[in-house]
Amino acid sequence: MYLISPNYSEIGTPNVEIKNFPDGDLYVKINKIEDCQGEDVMFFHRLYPDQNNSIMSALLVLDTLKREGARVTLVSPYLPYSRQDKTFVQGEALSAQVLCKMLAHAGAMKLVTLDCHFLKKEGEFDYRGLTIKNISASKMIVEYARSLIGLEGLEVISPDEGASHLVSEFGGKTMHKERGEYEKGKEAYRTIEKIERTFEVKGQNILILDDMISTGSTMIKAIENVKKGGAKKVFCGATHGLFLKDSLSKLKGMCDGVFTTNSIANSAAAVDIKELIEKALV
């Protein structure tokens, strides 16, 4: 049994209603709920953008299915709050753990997602009571990059140690990133102090590959580094493209190509994840 959220309508006609009451509270209704009673249900729902509302609507759907005895797999390509799986300073919330526990408690038996930030390889993992099936789009992204340069060689590198697992199977190398402290103000943001490289890139075509591009600050520093090192062509790719703070236009002005999957809708989404998701659900 497939349940499709309005925010995942590209795979089929939505059969879940998600609306707002006049005061802003969410209203959720599963059409033909009787078909879900005691069944295995695949619930296709994006948790981003508008993540706080999207998470709440997912919890309401999951709890409704749980009351009907359904066994639910939540399919959501991008998992928000996933970068907050550990604390950097005392008193910080472990948001990734909180979210996964809430999803499991509400009724999700499994989450299928792509390149989860805190899981550094593909496979199934138990994380705070939630089984997470993590699949990677790295091969598809690299294949797309290679299609752009034809028979020329391509070196795949990661901008920091956190993304090294994405490039290891391609013989890729990893740069080193150093972050500063959180800036003052209302926005939680840590500056990128520097990105360093211990390998040559002169005359090479470079793909800088990461799991996500958010504000673009990591990619910008990485591009500056390899261009200074004499790289021939520079591309940047990621599974998830958030592209906050006008970062997409900045990146396009700095390199020879920017592309992501369509896990999050954006104008640089060149790699379709539909077939990848379908294979993971077999």
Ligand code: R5P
The other form holds:
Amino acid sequence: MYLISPNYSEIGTPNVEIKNFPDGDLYVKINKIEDCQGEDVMFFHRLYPDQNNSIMSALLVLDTLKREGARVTLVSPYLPYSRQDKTFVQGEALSAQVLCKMLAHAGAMKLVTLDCHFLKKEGEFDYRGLTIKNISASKMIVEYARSLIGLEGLEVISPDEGASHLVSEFGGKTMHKERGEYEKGKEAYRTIEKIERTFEVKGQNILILDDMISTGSTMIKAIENVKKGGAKKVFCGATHGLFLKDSLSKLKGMCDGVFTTNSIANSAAAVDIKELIEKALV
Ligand code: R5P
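Got the form predicted on its own; any chance of the form predicted together with the ligand too?
Zooming out: every chain and molecule, the one shown earlier first.
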């Protein structure tokens, strides 16, 4: 399989130039594109941070490869907009669906991604015309957490029902999260009203596992809850670490460890996804 990776990808030798025209429009050029003609091609492209530009450049690369008859598997460890797969109030955009339709239309025959928010299990799925191979990093994250506490027991729990699939194979229990209405102002954000628990955590080492940490609000409320319940050591793990604003330092100050994979580059990334991606491509 031929590998295409842009100049800011750490996987493979960069062979796509992505620049800007003076007015800000994107310029994309795939070097030695003749090597891709009629071939199976893996296009590795991180779609976060700067998701809107990254998505546009991905569409341009995909279409360019399609015109050469390449069969392209897009590998994007984190899929932006994946939380907008349903609407909460009338008139809202279904951004996850729009993005997947656009990727398929531009030429992605398959998308390989990790712990996609709207796919609640591993495997291959057809989503709005795009074949998505979803791989879970939860096993690696749990192994990493276990390596930190040695022989002591570790309970793996999810902070909400949406992440219960990540903890079920570890016998994990699930907390209940309630969000409020959208806040006023420029940001589209629904506050977290509460996180509740119906099981005991007293004296236990706890790993709170989620698909992503964004503003950190979910984890903050979940940590407060289990600490109040008398948990011994508390860790936070997630596949994707966006860590907006000062959320990482806040979380570090509240618990015994915070870690994610390197699906998005961040200073808490402790689990390397390379092996998972390589396996998924065989
Ligand atoms: C939502 O359902 C997700 O699984 C995460 O719990 C959520 O996106 C985390 O966001 P934040 O860090 O902003 O609470």
